[in-house]
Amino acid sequence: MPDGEVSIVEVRDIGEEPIVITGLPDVGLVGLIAVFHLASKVDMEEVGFVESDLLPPVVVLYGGIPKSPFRILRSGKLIAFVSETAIPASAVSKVSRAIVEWASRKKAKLLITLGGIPVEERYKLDKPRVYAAASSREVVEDLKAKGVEILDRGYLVGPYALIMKLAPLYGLTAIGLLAQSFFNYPDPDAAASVLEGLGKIVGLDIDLVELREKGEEIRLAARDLMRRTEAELARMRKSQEYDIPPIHV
């Protein structure tokens, strides 16, 4: 593979229109944190892995099994991307237009990345409100009909406004659903509340007890990935997610 190409790597056949949801460490850890919790509730088996120079030369160790921390998982039509290691800000470009190029190959009838949004004063906010954004018009109005809330005005920053921004031009329908999160904590209950989200869009029922029940013992698993994070979101100025646009036509 030629230095700074990424490369989407399948061990298992993963056959053509899947949906695929991406979950890649972002605000919150939001992301990951709601495919980890899927994957275990849906039974999804890995089918294959990203590889790039690009991203940090790192491993993780299931039961002494070196594995990637980039993996693609599957249950039936159910495809998902999830990432156990900070993506480099220098990679995040390449990285999500290789998920959107693949995506378009495997005929995808629609791509939704999980992310959270920052909100000051998280810690008032009883249940996270999750907010959605669309590749057009129409699904706009489908996700109002299925009760989900819009994301009028604001920015989008990393790898899911890449790939939100990229996946129409590859003739994809592109999903975002972003919960109301913590900036740099990892936030189980926004990811409960995104797949409540997901649940209403891909008619799935999510059991998310578990999820909330052990939210503290996912924040500490997760403290350290989510201090590499940091660093990147800064380098991608994620704190801009804060803002809203000066000048909306």
Second form
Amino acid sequence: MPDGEVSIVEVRDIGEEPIVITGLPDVGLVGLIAVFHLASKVDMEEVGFVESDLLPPVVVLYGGIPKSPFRILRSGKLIAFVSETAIPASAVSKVSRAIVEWASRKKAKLLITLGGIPVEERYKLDKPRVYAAASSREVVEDLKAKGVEILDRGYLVGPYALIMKLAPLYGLTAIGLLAQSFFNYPDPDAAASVLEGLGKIVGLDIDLVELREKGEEIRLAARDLMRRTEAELARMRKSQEYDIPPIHV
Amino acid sequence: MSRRRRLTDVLEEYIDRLEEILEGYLYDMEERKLWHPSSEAIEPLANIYVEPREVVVTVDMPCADSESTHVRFIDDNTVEIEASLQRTLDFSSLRVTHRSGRFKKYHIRINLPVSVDPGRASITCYRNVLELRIPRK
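Other form of same protein, the form predicted together with its partner chain, not the form predicted on its own:
Okay, now the whole complex, with that chain kicking things off.
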């Protein structure tokens, strides 16, 4: 593989027309926590990984076996990209494009990015609300009809922003599902909210009891990854998501 | 023309220096250890927000016994926060078997960027996220 490229390696056959979801390290590690919980509940198997010299030279050990921290999981038509290591800000653009190009080659029916949208005083919210943005007006209207709130205005920064921007250029439909979340504390409650939203869109009934019950343990265990992710969020100027866009006249 | 050129150079050097400072700060943040077996303490993740009239500190302390939280001001710019864990934690409970060490508490010392009035601080805990609001001097 040439320097500076991102390769998506399939170790098992992945069929066509999947629904592709992403859970990449971002604010509150929302997407990552959500995908890992989903994987445990719908019995997802590993079918591939993402490889690039732009990513940190890291493996994760499971039972003494080294694995890529950036893996692809599958359960039926549902495919998930999830990373257990922070994605360097300098690699975000190429990684996002590689995922969209791969999804296009697979003729993906839908591309859904799971994540958080940071809000002030998140700790005062009992249940984070979920908002969606989508790659076309038709999808926005469809989401509204399904009872999903729309993130009407604001900035998005990072992989899910790029994935949603690029998807229509490849003829794909993309949805960003974002729960109100902490910026730099792991947020399992936001992950539970985002999975509720995902359930509405893809028609899945996901058991969230364990995620909510084990929330504090997850917060404790995810601190190190959160701290490393926070540094990359700063490098990609993630705090712009707090900014108010100028009013267009 | 040469004067404009010099000003541009100065500005670029200034921006480069700011980038270096930011990168140094981020490197320190990434590489700082949060687990301290020798003192049986975990450093919690924390944020500091400087508002016009007060400083708001939040500290994420999952699995802490919130009743045991102890906040101590060392001076007008430094606060120390400690809380016991609900149960003693060790690396093996996190399925890390090659390291030894146990942890009984959270501990953090925070340097505040402006002076505050510790006597008027208020403390609230929301599901083990501590919020400390301290009026500025």
